[in-house]
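One chain comes next, on its own, written as structure tokens: the form predicted on its own.
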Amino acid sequence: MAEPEESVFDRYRDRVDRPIRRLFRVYGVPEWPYFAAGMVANVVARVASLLPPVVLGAAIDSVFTGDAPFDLPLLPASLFPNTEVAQFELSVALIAGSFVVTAVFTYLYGVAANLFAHRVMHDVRTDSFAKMQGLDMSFFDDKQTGEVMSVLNNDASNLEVFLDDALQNSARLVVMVAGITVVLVSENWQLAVVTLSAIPLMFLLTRWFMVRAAPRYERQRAAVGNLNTRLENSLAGVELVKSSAAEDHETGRVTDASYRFFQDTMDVLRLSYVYRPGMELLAGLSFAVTFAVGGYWLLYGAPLFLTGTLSPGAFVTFIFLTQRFVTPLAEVSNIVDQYENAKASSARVFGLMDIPAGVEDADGATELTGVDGRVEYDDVTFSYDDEETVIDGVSFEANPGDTVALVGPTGAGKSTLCKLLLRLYDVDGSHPSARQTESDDVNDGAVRVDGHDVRDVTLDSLREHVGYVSQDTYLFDGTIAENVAYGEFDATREAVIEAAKAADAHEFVAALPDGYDTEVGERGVKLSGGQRQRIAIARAILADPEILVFDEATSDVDTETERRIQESLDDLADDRTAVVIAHRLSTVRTADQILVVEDGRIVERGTHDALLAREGRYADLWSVQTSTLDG
């Protein structure tokens, strides 16, 4: 299968650097009380459990054998009683305290742990979505919707769980090894050296796992969005794949995407198959190395190049110590893992944070107010990506209160003209503002509200003032009422229904069981095309803005209500400037202005008579559609 095309996300990606540092420094440190009290508590919680041993050690040598005076690691022997039943009884106080300090602090670490990972993941998955939001729509044409989704589920829940379980181990791993190893070099301090020796194998071998995982984490993690993304397309566009008898031609492509995802997994299991084992054989030999030398010592005395006596206690508690040593050791496989994992997957977070946004605020950008709707479209060009050119050199103006009609075949650019007023691209060539002399040879063309170049005034103060409606129409999982209200979240039901009724919705919303609290499903899949169109029809008309955008907003409804739609439409346009799409000729016929557009340029203008008269290319689609709608 081949590879996929580097994308602009995949750039950005792999200019990450040091990316688990950085989810620390950026989204770790505010959250820096959580994370220092869950640390306070883990150490806390981890040398009250190394305790119990080294009291048994201890109680053996002193009340069972009577060897060795009581004595504890790093503490005088004046603190202790004499006698062999007071030490017995401080013993036992000391072990089952230690059992309840380290049940409580585990507890309090748990939850200052938790509360830490968990606000920094909520933290990055908001700012990932806002930043989401705020990219211009050239990102989304070029980037696949179910990879973005990997990127903040998939790639910010394996953040989560290094936060939570990784951090959490990798501390209690830290503050076990350091403990255990104090303890051990002075319980005895040569055979500490024998229990150790296996700790700078297992350092190589981590390091040689994580050099080796790294890229395949990372080809994982994207295998995992071109998944998402197929299992995404294929179950959105599933009309499309059962009218089309495409079953069979989808299950494949997704049965390839998940080969794809299952040979990547498998690269790193492969990795992992021999790191994991070879780290629990490293632990469990230094575990059976200790017991043999520590066991030989005790029964016939020190071994080869040791020196001096081992007691029972001791041996007791390098025993103990060594078994809780070798499981926190064996566990370094996991972190590694999920720090691996990780790694790969804050790269993608930081790489979609990093992507800059091609439409923003320009600095010292102004709210558009007082607007009367004058729009003005200034020798205007603009390309997707620098490639060929869509809009070429167009120019023309709308007045308060007139419709400027766009008409021409499918894939002209009428839609991207629309677009363009929004600001949902931005044209082509320098900004005036921008430009270092008047002489330099840019295209300066611009579109303009009120005389504005839209690209000096604020985006939310721009959009405010144009209502829109897109021949794609797109509905919320919610309600009828909450749909028509989008945008205007505060608006009454009285003027929703208003709107409803200046968009000829209400009828068929009244007539449902409830009315306009009926569920529309997602992607208003409960409503037929037409019925979603008035919706989004009614949603521009309670915005109730100056200037009108409508992108083939009745082609999904049938003549009459196309008309009764258009005579609302007309009466709200009386005094706004609309800006109308139109397959139908019919429903411009009235308009003040029509142009007639072809790659990307205006061929001809004028009004709908003047345009017949003059025998051209809309007087050509004209006798096109009313020799049809005769036939």
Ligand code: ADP
Second form
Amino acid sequence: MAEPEESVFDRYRDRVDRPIRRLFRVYGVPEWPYFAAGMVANVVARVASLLPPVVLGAAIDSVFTGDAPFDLPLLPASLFPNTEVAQFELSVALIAGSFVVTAVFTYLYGVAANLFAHRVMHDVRTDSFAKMQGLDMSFFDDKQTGEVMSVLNNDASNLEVFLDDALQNSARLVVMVAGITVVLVSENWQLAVVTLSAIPLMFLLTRWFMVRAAPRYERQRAAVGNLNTRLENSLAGVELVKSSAAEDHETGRVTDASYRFFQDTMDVLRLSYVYRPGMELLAGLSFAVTFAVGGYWLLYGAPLFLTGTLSPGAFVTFIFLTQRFVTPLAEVSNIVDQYENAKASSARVFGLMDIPAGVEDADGATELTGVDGRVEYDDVTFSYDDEETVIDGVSFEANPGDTVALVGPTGAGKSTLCKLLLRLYDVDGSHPSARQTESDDVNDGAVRVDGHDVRDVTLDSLREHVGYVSQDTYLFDGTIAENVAYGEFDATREAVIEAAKAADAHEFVAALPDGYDTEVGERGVKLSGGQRQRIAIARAILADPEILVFDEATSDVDTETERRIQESLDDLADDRTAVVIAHRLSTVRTADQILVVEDGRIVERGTHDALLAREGRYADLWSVQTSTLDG
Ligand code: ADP
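Shown: the form predicted on its own; wanted: the form predicted in complex with the named molecule:
Now the full complex is given, and it begins with the chain already shown.
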């Protein structure tokens, strides 16, 4: 299989600099109180959790076995009572108290840390969605919806895991290692050296693991991405899959992708089978050595090159704390993996955010108001990919109220012409205002409404005045009424019904059991093509634009429905400017102007009668269509 071409998405992703740092700067900083509270609570909870073994050690030495003064690391002995009873009571209170403090602060830390992570994620998700919606159509033409979905889903959850677990686990790791080290060293620095010598070994083992795991994690990430793309594609194309009886083929492809993911996951896991027990073994050995050296010391005095004394209490503290290393350290590999994941994911998130919007409001764009409906194409040239010219020097004008029909073969550029009017794409060439000098004059023309270049007015106001009924009418999952009122969200029920009547949709809607409250199903699948079309027309009628663009798609409806749609359209177009793409020439006989488009150029123009009289391309098309109809 050929490597897919690098998309605009990949390009911007690769350019993102230090994504994690940017994540914190852009999204973390505004939420810093939660972050700070979470970190502080975490530290307090962890430190408190270290206290019981220490207090126990102090109590053993002062209360149970000897008459040493009660003392805790880092605190002066004069702070503590000197009767055994009081020391015992204090120990009980401290031990119980530290469990309570640990519980309370673990709770607080959970709340704060989760709030931090999820608030950040909420912002990231909504921002990337808003950003994505603002991108121009050419971004979506490259079929990147699947990829965008995976940014909004997978990448967002990777970041969540990182912000939630990885950050807190690393904080815990630092606090535990530092805290235990401080305690052990202050209890007995010589035994601490013996015990802590396991830590460098643990780090070495972790490094060994990470170096080997990194490429495997990388492969696993690629495999899961691949699997998701596969699943998305197969589901999106389910109709084709079924109609081609290709279920087995699709299942096979998903099985392959899933099996690769399985293998790559096992590859990672095989390493961790060695790593985790390895860490535990090291911790266990450190425990055994501490027990042996400390025990010998207590029984027979300082062994080997060690000097001084070891108290039984300190010995107990050592025994307890030695066991606390393992869990936080064993998390290191997870933390690193989550960090790598998050780095890749935030690069994708910011890659998306960095893509320039393309078609957007110009600086100082004005509102288009009080529209008469005059449309003008002035020497318009356009290509989708800067290579193949799709529209080539097209000029025409439509006066307010006129109907202009575009006819011609498939692929001639008719839809493209219409999309330029709505600014779904921009005409080629620099906008006049962006031109620096007179000689910088690469003028590829302009589309104008009432004399205003469409690039000079705001997108919102332009689209408010230019209605668009496209060839593939899209309905949202929701009710018929909601779909008619899409874009005019506060329209009354009366207005919706009025519009539906005008679009000849009222009759069939009223006949449905739930009428206007009928759910149309995903993308409107529960309605027929003709019904969807009429809902879309009703939507355009309700929006009441001065200019209407209609990409006629009546081929999938019966002749009677077509006639009725045609009538409602004629009504609709009556007092507004209409640009209509007609596949059946019979529907545009009355147009004020018919443009025959071929290969992105207007090859003929005129009224129906004038064009017939010319006996050119239009007359040919007409005779082909009428003879098929007759035959
Ligand atoms: P028509 O409406 O006359 O059938 P179109 O305007 O849809 O023609 O298409 C004109 C040409 O532009 C065709 O060659 C088509 O393949 C190409 N084209 C249409 N849409 C896109 C797009 N989104 N990206 C790239 N090329 C496109």
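A quick note: this is a predicted structure, and the numbers were derived from the prediction, not measured. Residue numbers count along the first chain shown, from 1.
Both residue 374 and residue 522 lie in a single rigid part of the chain between these two forms.
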